[in-house]
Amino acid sequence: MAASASSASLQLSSPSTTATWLRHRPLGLSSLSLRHHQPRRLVVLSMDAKPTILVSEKLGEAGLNLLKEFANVDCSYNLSPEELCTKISLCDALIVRSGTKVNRDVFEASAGRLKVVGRAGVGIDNVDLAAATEHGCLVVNAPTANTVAAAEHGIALLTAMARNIAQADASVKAGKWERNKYVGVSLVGKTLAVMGFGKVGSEVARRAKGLGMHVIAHDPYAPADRAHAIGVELVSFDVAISISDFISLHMPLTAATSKILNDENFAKMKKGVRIINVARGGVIDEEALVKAIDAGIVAQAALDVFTVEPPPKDSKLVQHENVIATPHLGASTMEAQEGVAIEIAEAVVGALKGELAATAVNAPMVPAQVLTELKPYVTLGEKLGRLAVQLVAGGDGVKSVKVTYASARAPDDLDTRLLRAMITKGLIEPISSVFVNLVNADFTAKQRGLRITEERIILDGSPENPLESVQVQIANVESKFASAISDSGEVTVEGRVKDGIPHLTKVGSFEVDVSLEGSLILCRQVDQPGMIGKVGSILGEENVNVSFMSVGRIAPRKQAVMAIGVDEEPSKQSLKRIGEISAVEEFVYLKL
């Protein structure tokens, strides 16, 4: 059945330190992280107790709302650093929107606790996501809320600025009519320069083409089809600059975007430029960009956004009469601040519930549908790294795993990057106190030394199902399950989901079927009749029910190893005569 097989290694490299789980619950990614690790770690809060949300930035009333169903939520608004830090330790998710830096220090103020930074918006240039993710800490934001409303203003900057609205507007409330002053420019046949086509800048330039105006775009990412979809162009930045009449910015604030309208970028424009920022205010020299306005190269500015927020009252830039303000409107629409905080709030609520998020920014980014497809799967391989690790006896520890997928899909068709998460996320979580979750896990992989592979075994048929089976492989270990060591000499575990239920199907060399849900006993006994009978007797006799039962053997009358779910945990004196059955030759109970 199997036509082809690839390997490749797990190259894992993230920042130098991790989180401990401390005090609480985990509020983790999988959606198993309550019901299976809630015995060990709960130490303060109780199994109903509410997490706590703090909300340090005004956000809409459907967005509280939402919240305040699930959560306690704290609004706390202009609180200093030291305030943030204090209250952080205290808090399981955060909200916040552009005006509060949640840096290195909050995380480590936090002390493991916060599982959840939610943005209200776009751009987390104010979060650092590499202290985030060292910590554990899920990033998520809100982007496409306020899509139109970030657009929109652009589109009413843009036409503000060349009709002269603002100067006008300022010049009529103060008794003139200066009309022959404020003659201003058509829009019709001009070009715009759209820099950074993602999801704003997209529809700032669906909407200038319908101002007749011609379209060009720059944006290292984005794809060539989606921008000819809309009529538009892509070039170069230094095309970009230096032919357009109008230059509107899309662009993240990053090290590469920094400051990246300099005195360089302006002397290659186009004499008399109009530019319109309603990105970050760091993406342009603002000191530059005075002195262009100087030398006539740059005709006028619009800018919803500044370095500094707000900015100095006496600032050259602000007080420019070439150059209309506004104070950071882009989103501020009622219908995008209520959407905005319906969108946050949904997320993190979501997060902390351990649903799989699809605006992370700091996790593997995998698209909403895949991540209902992939749901039952990632349940699987966080069990099956749950089982393997059990079935260690201790040694030098888990070193080197293998992964392997089965699947009829092609491998540019399948990303396994959740799937290997989860599966680290059950080989650690059962023998260290470190919380992992989807955003952490390499790291904590790299930190402990631990090296996993990945090999596709590409199966014939039709790709119905993105997974036929997974199978994990720890090699070097010692075991305390013999039967759990395969052909080639280490430890294995096998699964496959069937009907959305992940079902284990291999253990080392012996054929199971049973259902992955509460606990598993695993008996290696001589193939005899009635040992289902006495197993299941002395497990009856004490209430604890059987959900799944299942015999795998060499041969008739030869070895059989017998797979045993059962809803609770068994006394240790009904382990203990499980374990005397003259026939049972080894066995043991591993936690789900």
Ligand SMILES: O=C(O)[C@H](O)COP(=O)(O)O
The other form holds:
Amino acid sequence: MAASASSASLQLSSPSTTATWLRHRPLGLSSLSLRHHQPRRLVVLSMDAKPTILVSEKLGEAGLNLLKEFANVDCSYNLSPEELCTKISLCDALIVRSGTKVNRDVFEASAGRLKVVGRAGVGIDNVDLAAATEHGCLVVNAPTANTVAAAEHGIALLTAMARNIAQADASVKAGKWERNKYVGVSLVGKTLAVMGFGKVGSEVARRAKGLGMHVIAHDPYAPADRAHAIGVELVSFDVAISISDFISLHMPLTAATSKILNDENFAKMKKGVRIINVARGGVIDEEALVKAIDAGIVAQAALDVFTVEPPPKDSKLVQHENVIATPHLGASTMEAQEGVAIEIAEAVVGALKGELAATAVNAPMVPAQVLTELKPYVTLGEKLGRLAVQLVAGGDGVKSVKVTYASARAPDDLDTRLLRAMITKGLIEPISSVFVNLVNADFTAKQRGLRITEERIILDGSPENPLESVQVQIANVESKFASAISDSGEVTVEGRVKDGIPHLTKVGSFEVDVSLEGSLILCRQVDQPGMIGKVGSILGEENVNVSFMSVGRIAPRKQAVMAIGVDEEPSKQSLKRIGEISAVEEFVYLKL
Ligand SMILES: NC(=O)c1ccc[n+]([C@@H]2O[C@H](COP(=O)([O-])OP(=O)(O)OC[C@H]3O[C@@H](n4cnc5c(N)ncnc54)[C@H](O)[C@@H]3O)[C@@H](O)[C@H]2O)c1
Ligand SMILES: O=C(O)[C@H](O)COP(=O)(O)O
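Right, the form predicted on its own is done; let's see the coordinates for the form predicted in complex with the named molecule.
Starting with the chain above, the whole complex follows.
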């Protein structure tokens, strides 16, 4: 008889995840279950329990108010990189726009405290995503609220450039009246190439069509039917740049798009082409653009974004008379900034509360309604992982875990990434000091050499629930609770969600039914009358509340496993007394 409170020191090895799919019938359940009380929850917040959120660039008032309801908010603008690194170690979340470089130094300086970086806008090229992921820091953005503002700014630049508005305005203000100098070009009937047919690009295309332009687009990843729906033809990169009178850039800055407009590609363009950039400065080789303007290939350029922001005062590009420039104003409308601020505040507060984020950039992005549906299963997965690893006694360490999902849903209708991540969290956190979340789960498993294979059992029946059951098995280990080893030799726990609450339904080969709240005592005993009463009264004497009890047995009066859910942690003395009950053969106390 052995009692053990929680963890063992284990080594995890041999990374990777694999998946297989099988077809089975639903599994039956036959266990005796007694519900005692609804578990009570006691939440105690200390005076300084509020998280701290650093806002390093100007954010709309409505968003700030939302943040302040939940956290201490430190609005510190124009921080130097050193100041940011100093402050960040005291912050749980950071909200930035495009002006703050959130590099590896920032994550290292946070020493694990920084849990969320919120990008109040779309482009996340100023955040080191690899470093964020390695540090388990979630990055969320606000991808929709500034789309229209950016598209409108693109159209504003297009029309202003075509009619020399900026230069003519400066000339009039300088006391001149140069009507012949500022003759423009018309837009109607001209060809516009939209490079990057995403949210902003498609809104620009829609508006340009309204101006009577012929719009084509290049985007290797955009669906043709979305383009056709607004009367835009998708073409190759070379066709787009070589036949167009105007080229408007709307792709993200990535390794593939960096300096995509360079000497070679400017040489392919139609003489007199006009360029608009409200995407990112880095997609244009700025030196090559100056040369192309001087060579007469590019007649004019209208730029909102630059490789270095702000650009140097003596920038040849900015100073060029055929260039108009704005200081990264694409998202800067009152409406967009209020929208972005609310969008990012909600995402950051949600993430700090531990909710799954729908706008996560470095974690699986799952639509909000799917997240809501999966929530209890995600909790189930984490708790099964926690239970399984606490049941391990020794062996060569936890190296190989198999997760089996039983579901009536079609394989492509069940996203298991969230579940796998939370099972991984449950498996790793009780035996290490590592903080595991959706962001770094796969990375951490790989680093620790934990191999997780996933198997899918396709059930017949109604696919109303995403999952019927989840089973977690750890191979090649011994257990501190021998009954947790299944007939096939693995530490095995299985659970399902009932009425929105995760339940443990199987331990080893024994069927039980206990809600996974509070903590758990598992006892193997010889089935006989009075056992529930004996254990219950030992716990009752200590005022430990039993939330659930369930007995799974091979046959009446044979071996049985009793699962007891408790709200409070029993003392070592009580656990010892349970172990001393004569019919109890082994027992274990597990923290959920
Ligand atoms: N100036 C501003 O203030 C401002 C405001 C909003 C957005 N932006 C920038 O505009 C860009 C687009 O934003 P969005 O919200 O439309 O993003 P989005 O993700 O909706 O669209 C980007 C599109 O670019 C496409 N793309 C990726 N690689 C490409 C390539 N090599 N060639 C062509 N297309 C490619 C993608 O398939 C996608 O459809 C981003 O760079 C964003 O940072 C700037
Ligand atoms: O990517 C974006 O959302 C835009 O570039 C806006 O950037 P900003 O928030 O710094 O204005």
